[in-house]
Structures are given as structure tokens and as C-alpha cells.
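What follows is one chain in C-alpha cells, specifically the form predicted on its own.
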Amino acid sequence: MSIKKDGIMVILSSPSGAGKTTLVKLLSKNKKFYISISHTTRKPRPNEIANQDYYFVDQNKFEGLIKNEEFLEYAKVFKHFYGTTRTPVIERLEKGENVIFDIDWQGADQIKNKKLNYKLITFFILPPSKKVLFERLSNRDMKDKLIVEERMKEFSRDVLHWINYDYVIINDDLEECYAKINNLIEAEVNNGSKDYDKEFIRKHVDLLTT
């Protein structure tokens, strides 16, 4: 497989509120990555645009796609289904376009297990602290404290999946976080040196889970 011929796949995952969606949009804009648009059964948020942020479908439509084996990955998150259809992703990669995924750890595991013949780089994004995460979630879902509490409980479980990713990046400063991801992608593609301290990440995870 020639990386220069085929596109590469980059996955960004994170606990809810850690900022992965903003980072995905930055990579799409600055690096010309095609964002894989997921199907979901949840309702759009006020700032979301149908067929641009997500394909919003009902339960029956989603289950039909599962039955027809259309999904590259899918998962149930917070009572709603999310999934990535296979065909548009493979078509982009075969044209030499790079594809970026904004998906959770369940979807990331499924794509890894597919062992597709394209280079795959996975990133897990973490907040600098639980306090910052709570503030971000409260600002985003300020109308519903129960949603924030549910997200915080899920965080404690989600964070444990960091070990299954190639790289874990702490999103304290958005521009710095983006630069680290960008540099690691470049290093992976060009076989360059990688500035990455896994032991530092392990200690940070310990702080987040105590």
C-alpha cells in the first residue's frame, strides 16, 4: 500500500465535552481532511445542520442500514445510535483523499478491527481536568443539569479506553492541541520523529480518575 496514493484515516475520540468536534473541523479546514458524516437517531442541536453535521434519521431507517450491513461502524451512545456508512469513506480513500472521523471508542474499535488496507491513526482527546470538563458541559447543556451529570458519569468509564489509541492529547489550549495532532499526523505519514510522552499521559489519566 502506498500512502501517497491512497488516503489515510484519522480517528478523533474523546469523552463528551473534551473538544474533539472543534478539532475535527480545524483539521478539515486546514489540512483538507474530509469529515466522515455520521448517521444518528438523536435530534439536532440548535446549531447543527442536517446532512452537514449529521444525517439525522429515525430508528427504523438506522436499523435498516444495520440489517443491510451498510455501516463501517456503529454504536449506541446516550440512548441514541451513531454510525458511519462504508461506501463514501472507501470512495474518498481510493481517490487519495484523507478522511477524519469524529466517533467514540466503540466506533474506533470497530474500524480498527476491520483491518482496512489504509493507514489509520487514532487520537483520544482529554480535558485538562474534570473541573474544566464540567464547566464546558454546563455551558453547552446548561438547560439540563441531568444531562451534565450523565456525561460526567460516562466520562469516568470512557477515559479508561485511552490505552487503545495511538496517541492521547490533552486539550487545554485549542491551538496547541491542534498543533500537536497535526505534527503527529505529519510524523506518522513521513516516518518522522514523534514528540510524545506516554508516561505523562498515564499520570494525567490517573489524576482524572482519582
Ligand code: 5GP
Given for the second form:
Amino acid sequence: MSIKKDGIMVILSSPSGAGKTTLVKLLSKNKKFYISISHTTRKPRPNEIANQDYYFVDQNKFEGLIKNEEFLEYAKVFKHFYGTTRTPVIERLEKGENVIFDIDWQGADQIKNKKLNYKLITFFILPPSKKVLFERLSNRDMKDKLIVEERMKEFSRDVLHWINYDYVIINDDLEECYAKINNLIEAEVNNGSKDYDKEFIRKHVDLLTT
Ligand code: 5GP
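Having seen the form predicted on its own, I'd like the form predicted in complex with this ligand now, please.
All chains and molecules follow, beginning with the one already shown.
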């Protein structure tokens, strides 16, 4: 008789502009993680593909999903609703596939509190400095100075949630950051030793918040 091995869940959260989306894509490609596709009420951006990047739905449809208790978690982020439906995630995990979530701290808290019977590892990605964050945000499609300022303020609030994550990773160099996440996942799965310095992170967060 074969022993069934469930998949694991990995959550990646970060304040806007820390480089999380690229990391999620790298993990899914190299480690064959299935990327959980969220529902959202926000409008698609020009480069986004419906049913691949998100299921774009209207407020009515989203409320219907809430009412039918279809969400594993959902939250209002900025001005829009975002949520992860339960069925596709559980189906993958039951088949032994690993699932990665690109969700904010509210969703991460909700999934953590559900205490599901699958291994969960949570990562919070931070920028190397406020200066780099400011540059990254200014170079995006956010040419508007006010929007950049608003995102910087949101950053100061979001960063405080680092304490609820298993690991905080500083995204200075994308390859290095990916390698760190990869090593920590391997160590978690195989009960290996973990190369992680929480005191260093605490000091880094202090620098980001002063
Ligand atoms: P964006 O609109 O830039 O794609 O995403 C905005 C924020 O919403 C990001 O921090 C992203 O991680 C978060 N987000 C995306 N999907 C979900 C979801 O299903 N649930 C939660 N809680 N947050 C989400």
C-alpha cells in the first residue's frame, strides 16, 4: 500500500514594491509549485491575463462567493477585494501538489488561523531599504508622485506584520533571495538546519521603520 503524501502550502507576502511577484513565478517554475489564482474585484492591468493572473469578478459575484463560504480567505486590500477559493487549493494539496499563495498579511493570518492539516510555511519579503523601495515604486507604472507617497505610507503600516511570519527575507538580489527561500523550504520539509538570523531581521525592520 502506498503512503499518501500531501502537498505543502507556501505563502509569500510583501509590501508593494518588494519584488514578490517575480519570486512567486520563479518558485512555480523551478519547484513546480501550483500558483493559487485569486479572485479580485479590481480591474485587470493591461499586461494581465484573465483566469491566469486573477479571476476578475464584479462585487456581486465576489459577495456571492463569500455568502456560499467558498473562500479559504479573503480581504480588502487597498480599495478592492481579493480572495482565495478553497476547492482548487485543497484538490491540489490532496493530490500531493505544492501550492504557493501571493496574498497579503490579512490572508496569511486567516490561513494560519485555520490550522489546516497541511504543512504551511510563510514568508514576508522586504526591500533592502526605504530608498530602494522608493526608487522601485517610482520606476513602476506609478508615475504619479502622490501614489508613490501613499504606497510608502502603506509600507510603514504593512511592515509591522513581519512578526507573524515564519521567515522574513530581504530582497536585495533576486537570485539570492530565491536561493534563501528555496533553502528554507527544503530545510522545513526535510527537518534540516535553517540558516536564519531573526535578530538581524529585527534590526533591519527597525531601520525600515525609523
Ligand atoms: P495587486 O492588485 O497588486 O495584484 O495585489 C495587491 C495585493 O493584494 C498584493 O499584496 C497581493 O499579495 C494581495 N492579494 C492578491 N490576491 C490575494 C488574495 O487572494 N487574498 C489576499 N488576502 N490578498 C491578495
